[in-house]
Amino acid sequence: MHNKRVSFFEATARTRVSTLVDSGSFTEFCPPSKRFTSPHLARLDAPVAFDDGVVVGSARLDGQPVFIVAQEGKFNGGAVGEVHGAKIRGLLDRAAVEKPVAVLLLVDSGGVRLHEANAGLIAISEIMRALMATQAAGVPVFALVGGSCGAFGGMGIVTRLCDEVIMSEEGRLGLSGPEVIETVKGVGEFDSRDRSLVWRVTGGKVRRALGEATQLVDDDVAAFREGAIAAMSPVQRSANDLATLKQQHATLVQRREKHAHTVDGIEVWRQAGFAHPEGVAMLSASAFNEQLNTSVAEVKS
């Protein structure tokens, strides 16, 4: 780990993997010297990268094995193709045979990528199923979500899909994008240019006060270290069992009905018990966890 703040949204994916885990302590699975390129950007013309926008492997974290993924952003909006997916889905394979502590995805996504629409929705389905099968092998998987991306579409409900959700403000989460939906329904629907809104909508806070996020963290590659170590622990993981998945369909359930005709991320932190819910995003990571902390005491009490 370096000693200095690494900014998490600004950082590239092999940034982010070689400040996460333990120093020197990475073993990269298919790294760009094999040089698997999605075929189908080549038939395009389109520009390739060797390890086709995903950084793959195992790691120490804190001393305990994990396996991890990262996205990388910075090329074609970290986009799911069939060898990025494919990539992904073997790691999760392969985590349910090693069965390390757990796998960490850092999700920076867009989605599916244009240029391989059948094969990325594929692969998709493919990781889903992986990513299940091992947690069904006792392995937990945590999405960090935090990148220049987000995590939308496929690799949103894939995000969804996992044992813990640790987000900073920086980071986004939803199905469709802002720009999708406004491209769909226009403008008046979602106006992606209105920056505020966007992440009031689909930011890292919103997210956390729903109980989408399991953590919200500051935007520093060893807030999100820490917040991976604590998931680790068998005290902060829940149960899969059927009871479990029952309450937490419940608690959808009641959200839904809560948030039937909420619009802004405003009117979740006001009704999160927040007094001062329009000067949220001037909150740090720690002010608003515990605020947020606060409010579910008074409600509980």
Given for the second form:
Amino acid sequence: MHNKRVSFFEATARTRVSTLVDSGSFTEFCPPSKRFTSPHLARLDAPVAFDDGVVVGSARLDGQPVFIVAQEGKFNGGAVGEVHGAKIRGLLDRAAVEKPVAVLLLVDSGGVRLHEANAGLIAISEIMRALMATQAAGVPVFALVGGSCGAFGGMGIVTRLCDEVIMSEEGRLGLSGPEVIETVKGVGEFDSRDRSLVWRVTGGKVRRALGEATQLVDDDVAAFREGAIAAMSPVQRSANDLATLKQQHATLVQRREKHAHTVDGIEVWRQAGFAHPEGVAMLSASAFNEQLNTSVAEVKS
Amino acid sequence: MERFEITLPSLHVSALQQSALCGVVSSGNLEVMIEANSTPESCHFEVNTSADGFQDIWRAVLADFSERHKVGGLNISINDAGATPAVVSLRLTQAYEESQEGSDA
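Alternative state: the form predicted in complex with the partner chain, after the form predicted on its own:
Every component of the complex follows; first up is the chain already shown.
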């Protein structure tokens, strides 16, 4: 489709959408010409965007119908305001009715848009509820995380609700962002200016080693596309019932015990069985996946 | 924030292939949206900018753009977060070219 590599990290939300799905297949809902802009930002005398920082619509992926959401991390850090959130929630509601093969959520967000306070918080909770209703209707939701803002705050939780989490090393996933942790707990707890440390603790490779991300791909829109296509093939997903939830909680308790003294991603990679954990940051996605699969196989055998 | 509208004379656009949206509203950047209007001999600009007091410079940049390109019959809407005149000029041209060529997807 595209011969030239398109960096997911560098691309705008619109470029990510147009290069990820089948060429020319995207139809936007609530397009910028409708001017659904944020009334809160206008009241605060702050600049607005015609799409309120999120692109939503339907498309085809490998010939199959999908719905897609792409947050624009460059507009207010991809943060979720009332209109932005309503667009995502509305798309998920529609997916539960129209039942596309999957919903792709291109997350690039620091969480709630602070300018919009309660309206933003409510929007996040509406997205969570709608996402689970969509899953309950039989439509899987995939998170694709590889933008500069990562997936933090409420959007970090939304990401973890998804059936698949596809990340690049550049993508980050967490609840409180590094700056927030440093502000609250001090620089001794977490130095947010140590970029290498930030990525070793929140980046795609550590999330994949912990099993939170289900796929690690290179920073290339085509690689994210392949990952999403692979995720669409029918698989038996674990049921969203109480027994599964209890089992997941038990796994988290075990993980907490296992990593009680872990302060760096290097320890996670060592425990995951990487022979040279210090060198993991330099591995390509394919080399990383190969070594991860080998070590998992060794543990099992 | 400052909001103003300007209508400038320009040659009629050859053919608007599609509406276009370029750029992102982030610091030092802006978004430009191009749509068709019903006045073939003039271009209508609506500017929303976070930088107050630069209307004269906006007028100069937009007049220059309207002279260089055939943009009669277009509405151009701008959300600006403090872009420099050079960046504004480049984004306008980028959006214009995209509206002429069709999508690159």
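Given the structure is predicted, the values throughout are model-derived calculations rather than measurements. Definition used throughout: the rigid core is the maximal C-alpha set that superposes within 1.5 Å between two forms. Residue numbers count along the first chain shown, from 1.
J.: Determine whether the C-alpha of residue 35 shifts by 2 Å or more between the two forms once the rigid core is superposed.
T.: Shift of 2 Å or more: no.
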